[in-house]
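Just the one chain here, the form predicted on its own, laid out as structure tokens.
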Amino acid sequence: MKTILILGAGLSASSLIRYLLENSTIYNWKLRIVDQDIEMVNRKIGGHPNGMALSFNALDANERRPEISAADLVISMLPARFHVKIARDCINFKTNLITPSYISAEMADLNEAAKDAGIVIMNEIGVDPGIDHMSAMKIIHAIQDKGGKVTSFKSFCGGLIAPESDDNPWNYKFTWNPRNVVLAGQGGASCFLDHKEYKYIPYNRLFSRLAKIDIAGYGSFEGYANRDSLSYRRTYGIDDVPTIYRGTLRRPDYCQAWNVFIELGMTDDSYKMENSETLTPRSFLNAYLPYHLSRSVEDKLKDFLREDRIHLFEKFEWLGLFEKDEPIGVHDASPAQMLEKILVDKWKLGKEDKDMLVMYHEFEYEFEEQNYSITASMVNIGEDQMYTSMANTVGLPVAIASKMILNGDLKTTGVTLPIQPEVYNPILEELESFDIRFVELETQLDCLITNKDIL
């Protein structure tokens, strides 16, 4: 019997655990699942005889190393900053490792050591990164295999709310880490290539320069640029591509409204507000509006919105920003932390709500003196609060890769990610059985447009 050690059993691990338990009898696996919340782990195991819930400090080397040494495969669902320590232990004990997180410079430095140990450290195999890599590489390789040349690659992904659960004017609820949503885009300019020209979008303009996307059956979306698009040129083997752009999807008007928070200063995480625990939503908002003897907070916000954005007023009213009775109640908080608390209370998923994961790729390529366009879209709806679309699209690729490693179907060693056909083809094929599939449309273009900006 082979042993799988899972470190971390939070939201994104639910579908991973279910898949591995359902297949454990067929393949003779046992799961040892570690989390501080052992009751949650037991709920996810559901009494399955091949699952065992453990509660120890996975960050303590003395506690985790005996478990790693006894495992055939480690799956780290811990925060990304802890993966390198786990990876070093896996190299020492010659234990294979999977993480869904980006390959950091420190992790990349372990490549030769992992190869010497004869193990694979598979990273970036969730949804974004993960399914984005695999679905993009499948199309890029198909273009290149027939002699075509990719001239443009644009890719977008968004964790959103399913249409049947979309009941607020922001058309959004949290399906992932709320803090990451509040701080999205901070820390430097977003950079991409547009027809061989380097383009930069600073944070103060990020949510006002948007790409427009329509997906049949699901309506309109807007995309704002991700921090780094350029590194994907090398990852995808398209180093000389003239245009490359990656972005995050939201519904129309979300970004324009979010930009109001940025302009006001309410997403700033660099300082603490005085007496933050006493601030109500109304006084928090008013702290970023000018003093006026007679004008209300509502009127001052309308002045700030201006006539061209006054249609957004309902969104801020719905958030309860004008309520003055109850303090937000966050001690020694930054503006971003105050805003996060308000949003968490208003944007939480209801008991019957379902989430939605949307991914969209757009390629242009040249072949035999003709120009072509390919679009590929994937929309997946979650099952319920435990098996969300986010959990399915993160956890299932990890689980399928786990099966491939344990069954000896994945021969790669070293620090890697799923960009090889022998990795992504079987994973994408099996994901279709879980209704995680792409709809592709190819069209021939009359001519290649060379002077049109993305944004």
Given for the second form:
There are 2 protein chains.
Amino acid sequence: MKTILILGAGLSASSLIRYLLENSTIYNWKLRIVDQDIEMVNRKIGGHPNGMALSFNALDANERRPEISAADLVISMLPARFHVKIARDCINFKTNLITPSYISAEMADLNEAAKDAGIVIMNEIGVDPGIDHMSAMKIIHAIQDKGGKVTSFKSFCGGLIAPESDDNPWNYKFTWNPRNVVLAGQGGASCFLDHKEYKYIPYNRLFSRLAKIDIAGYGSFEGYANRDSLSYRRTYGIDDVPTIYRGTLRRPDYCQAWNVFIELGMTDDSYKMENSETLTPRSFLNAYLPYHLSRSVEDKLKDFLREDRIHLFEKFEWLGLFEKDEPIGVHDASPAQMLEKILVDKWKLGKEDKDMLVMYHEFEYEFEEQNYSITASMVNIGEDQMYTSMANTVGLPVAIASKMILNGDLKTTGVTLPIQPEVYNPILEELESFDIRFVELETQLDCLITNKDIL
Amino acid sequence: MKTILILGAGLSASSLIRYLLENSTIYNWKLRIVDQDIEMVNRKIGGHPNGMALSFNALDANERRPEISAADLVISMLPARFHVKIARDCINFKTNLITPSYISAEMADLNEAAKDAGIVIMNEIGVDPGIDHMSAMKIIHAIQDKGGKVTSFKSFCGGLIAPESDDNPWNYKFTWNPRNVVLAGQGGASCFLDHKEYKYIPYNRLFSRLAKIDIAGYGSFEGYANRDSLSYRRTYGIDDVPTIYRGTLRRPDYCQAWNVFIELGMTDDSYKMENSETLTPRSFLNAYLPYHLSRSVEDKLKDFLREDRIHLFEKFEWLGLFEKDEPIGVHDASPAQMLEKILVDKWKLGKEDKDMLVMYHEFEYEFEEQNYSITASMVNIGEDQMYTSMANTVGLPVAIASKMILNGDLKTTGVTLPIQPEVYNPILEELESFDIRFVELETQLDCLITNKDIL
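Other form of same protein, the form predicted in complex with another copy of the chain, not the form predicted on its own:
Below is the whole assembly, all chains and molecules, this chain first.
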């Protein structure tokens, strides 16, 4: 019997736990699942005999080390900043480790030690990062294997609301950490490469310089640039690619409207507002609009939007930004915290709502003096509030990789991520059985027309 | 004979040194002037028998302490961050101190110790801060003394180029630290009060939400908001004033054009550009504009400016932003550093150029159920490259305060700034003899029309 230790059983662990429990009888696995909320763990185990809920503090080395020592595989679903501590223990006890998070510099430094210990520390194997790596590498390798050369790679991902649950004018609800959504894009310019030119987009234009995407059957999307696109050149082995761009997807007009918040200054997290606890949505908005003796806040926002953006007005109205009856009620709050409070109430997932994960890659490549384009799109819709698309797309690749490690099918050691065919091929194949599948379309390019020309 | 120790003899100390030397014979003063550049000090002393140039390192406590101990007054013209060390020594040796800089929290903490030592540490007595405090307090006290109530205070200051030297389309040259000009307004929203409403302007709109000012004989100006306006309520004893705003003046269209740099992202100092040493002005600009197969950088900037800002185009052309022959040549540079390098070459003061300091206050007050407005404007033009307006307006109030302290006419002790009538009245009066004078205009307001309605 093999023991899997799962640290952290929050939202994104639901599908992981279900998969591992469902396969535990065939493969002879035992799951020990640690979370401070033991009732939630027990709900997710659902009485399965191979699951055991534990409520110790995974951050306490004395409590966690005996468990890591006794396990065959550790899966850390903790916040990313804790992974390195776990990894050091795993190296000491020669226990394999999986995390869905980005490889930090500190984690990368453990590569040799992990190899010496003969273990694998597999990272970036959820979604963005994870499925994006695997699906992109599969296409890049196919192009390279036949002797082609990738000339452009653009890739987009978005956690959105499913069409059947899409019932507000923003076409958006929170399916992930609201604070990250409010602060998205802050902290420096977004950088990418376009025809060998380094391009920088500052925060104040990030949500207005958009890429347009259409996905058959799912309609239109707009993408804004992620902070870092450049590092993917090395990761994907396309160091000299002339164009590389990664972005985040939203439904049309979301970004343009969000940019209004940015322009107004309402997403700033760097200072506290005076008397924030007394501000109503209306007075919060009015703090970013000029004083006027007689014009209403509504009229002043319309002035600000000008004619070319006036169609966005209803989005702000729907958020209740003109309401003046009750304060938002956050003490000593930054504008970003005030805005988050307003949005959390309005963009809450309803009980029957389903989320949707959208991924879209666009490659261009040269082969035998011809240019080709390949698009690959994946749209996945969540099952319910427990097995969301986010939980499935994060948890299932982690779960499948777990199976491969425990079965001895994954032989890599060291600190790694899923960019080798022996890792991504079986995972992508099995993901299709969960309806996580990419639709690929290849075309020969006579002239360079793409459906994203605004970058 | 009394000894004045001057620490730092850079640009803003020229007029200070001249004044003190000219008065040294009458008042029996001896000046000891410390600067690493002893030749510059000797040029400023010009052979005057009462001036002595010293080149020790003022930051070395062992070198400076004997000098401070032997002096009757220390004037620190060092960068502001060094003042507190000097102040501690002055307290130990019971030597009076003057600095033109803002009172830091650390400096404020020395108030009791300075009082106990029986010395005055006079700060904020140059220009912005300095003359602005004195001229504003004089009017505020006059309003309050007759029983009036200040209802609005707006105040502007700008270091500009004199009309006779104003020969470029930006109507601006560097008369002060270029880096501060490039980074102006960064680091948080600007906050002010307008009719009791707290208003916040984020950096991305700071240079587009402008106040318009006209000064008879000097034409039009535009003001953008300073970061902090609110703290002046307490300093000036107008805690409940419904409107308070402080801003920086530029000539018309400067701000709108500067905002183009901000929108593009070219003032960002938070990251380094890839291969910055290879970038020409043209490729630097192009890094912030979208790729296009056939449109020129000129055309892309015109697209960006759109019709309503196309009149600004010549400003960018004049800066040489489209030049592609030579790299700007800064290694590992942030966008802000690249831009600064371009501007320093173009906005350099010519040998015959004169600078200009402009200050403008606008008060509104209630008295006996009537509303009144008082404007006070001051325009001062520099003499030459040594005795600039900046040097005169910073150095002369410091010099006059020095005379008052040495003559026993300034009896305050502790850490203070020039907001008491016994300090500001004689200084403002004497400044008039140097053509630093305010023109006041009082009007009764029937309706509230001001010449700044865009805030």
